[in-house]
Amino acid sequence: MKGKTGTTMGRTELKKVVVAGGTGLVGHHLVQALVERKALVAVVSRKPALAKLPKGAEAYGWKDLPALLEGADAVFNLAGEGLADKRWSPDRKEAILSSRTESTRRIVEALKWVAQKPPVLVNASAIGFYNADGQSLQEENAKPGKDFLAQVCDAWEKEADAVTGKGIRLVKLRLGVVLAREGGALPRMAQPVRLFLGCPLGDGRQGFSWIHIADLVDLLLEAASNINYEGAINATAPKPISHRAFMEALARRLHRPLWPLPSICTRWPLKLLLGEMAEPMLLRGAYVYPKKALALGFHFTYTRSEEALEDLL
């Protein structure tokens, strides 16, 4: 039986939703995928004039956020500057760190002013959040890191944590990384390979915790439409490999070799070439469990990665 917050046996519908961050890789195939299910989308952007979406879905300013809030079955939250777009200045890495904070902090305020609130907001995070070094798995129970991406992610999430209590359920998705054909880290590390120019990064035994996109953008809308979800939970495939077998899968893919550097080969130069975020993004990762999703029965279409690069390449 439906009731106020648009349930039938345990789902919420998505009727009316939100999009902060609609613009990026994840929102555009999210705002597809609601559209594609008739969906009404609004995406709330910084330049609305700007924005290239797909039909059916409609761009707004942040100052109108309060009216685009009442009555929505759902808002999610993907906004927030590219880590890899710059090298880590100082002033980067403040507009990382505020891009995310900031644009949830807003719709936490907006939403004071909401009488009929959306039963749900599904705020982004990332598998930044967990300690990178090591083998072990990292489950959604993980304390935080300590370097400056776990730092990020635990100040974003915290910013979200404001909402629990106020009748609104709130799920934290942990991002892995994003795999898609047309933007993100899978077209950056192709093309060195499809060049005989590919090789493992570091030793390469760093975490690769991935997720193929279509696989994502189903666990986002699950996330939002299924009531049991709350709280943190890892958006990663189920078997996380080393940055080395993955590597490895996608030169076999590409039908290229891969030369076999010795780590000081590649972690000097990626040292002095990108600073400070060569070692988070390019030479430590983690070992990410997607347990709670699992637990709840979301069904990965793509489990291996090997499977996740026939499809994308």
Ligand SMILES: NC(=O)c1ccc[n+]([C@@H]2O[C@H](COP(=O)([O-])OP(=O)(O)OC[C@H]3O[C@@H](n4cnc5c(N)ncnc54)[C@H](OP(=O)(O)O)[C@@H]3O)[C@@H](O)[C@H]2O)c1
Second form
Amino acid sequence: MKGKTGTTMGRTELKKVVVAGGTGLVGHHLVQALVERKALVAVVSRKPALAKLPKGAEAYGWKDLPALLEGADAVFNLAGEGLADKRWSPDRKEAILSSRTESTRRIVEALKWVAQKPPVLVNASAIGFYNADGQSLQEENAKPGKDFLAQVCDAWEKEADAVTGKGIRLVKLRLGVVLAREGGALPRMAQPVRLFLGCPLGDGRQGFSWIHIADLVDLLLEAASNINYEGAINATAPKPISHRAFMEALARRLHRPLWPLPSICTRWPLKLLLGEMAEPMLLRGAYVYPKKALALGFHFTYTRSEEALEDLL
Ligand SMILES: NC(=O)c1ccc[n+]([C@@H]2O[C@H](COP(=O)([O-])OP(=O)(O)OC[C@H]3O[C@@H](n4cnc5c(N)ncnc54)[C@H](OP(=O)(O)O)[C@@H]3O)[C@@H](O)[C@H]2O)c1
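Following the display of the form predicted alone, present the structure of the form predicted in complex with the named molecule.
Following is the full complex, with the preceding chain placed first.
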């Protein structure tokens, strides 16, 4: 990658950027936005030859990482096995954890050998970090929860922490449920509603902390560019709602009914169908508040789920 790096007025200019895991849902949107801003974008993938990228971005293998990082303005790390792609067998849980800790470690290790280091690493994390029981708002200073997802997020963030004190600003963005048209949670949640089969899961009171993909891309870019962004930052819309309230908004948007089933009618079938992942992924949820992003002046375009759904569906 050729190009010049630079910082002006407390902001890092994103001219050369590395995006690990940039072939996925979030990466695709981020890379598109970077290319539109005329950045040189190198996407790090396990299968670079198969990567479908926007024009202007190039795919590389993980072995190329040290060379790509040389003189880059920012590195984003979004890599990790899909959380909801398969049932959580012990092997699957190991893959979910190690794909995140090892990819982060590879970046941290590679950075040690880079002469002109990127000034910032924006590492994905998730709101699975928080204790997902109860109704209290979770801000960035909350302690991690105790379940598997919380342990994964905590271990993932601790790997990234190894860059602190090495002249690299670290932002750990704790992503909420990303709402996008073409993938992730929204199409999966909308499908049964479209088929007149929608109902809230469990008692519906669990928190549903979401973010519109457009706001997430803006936040990722701001986190990389603005030197005041540092440490753990929640990437969720400012008004977290209950799962039931989100499903009601979804049903209204799709002009479909929502069946008010008793909790037991969904809880046990989901547990039988999905096993261990049913509780942390669907039946529990945290109310997460983006205190730091708001304090830093970040403007969310989509603050209400109705607005996000209107745009996306
Ligand atoms: N989407 C959400 O709602 C959400 C919510 C919270 C947190 N997050 C986190 O944010 C990150 C990006 O989310 P996303 O929705 O864009 O995820 P995604 O669509 O699943 O993409 C993740 C990328 O990670 C790479 N990857 C998968 N398994 C890997 C492995 N074993 N080793 C190294 N790389 C691997 C893949 O790239 P290659 O196949 O090209 O290598 C994939 O494109 C993820 O870490 C995710 O956990 C997402």
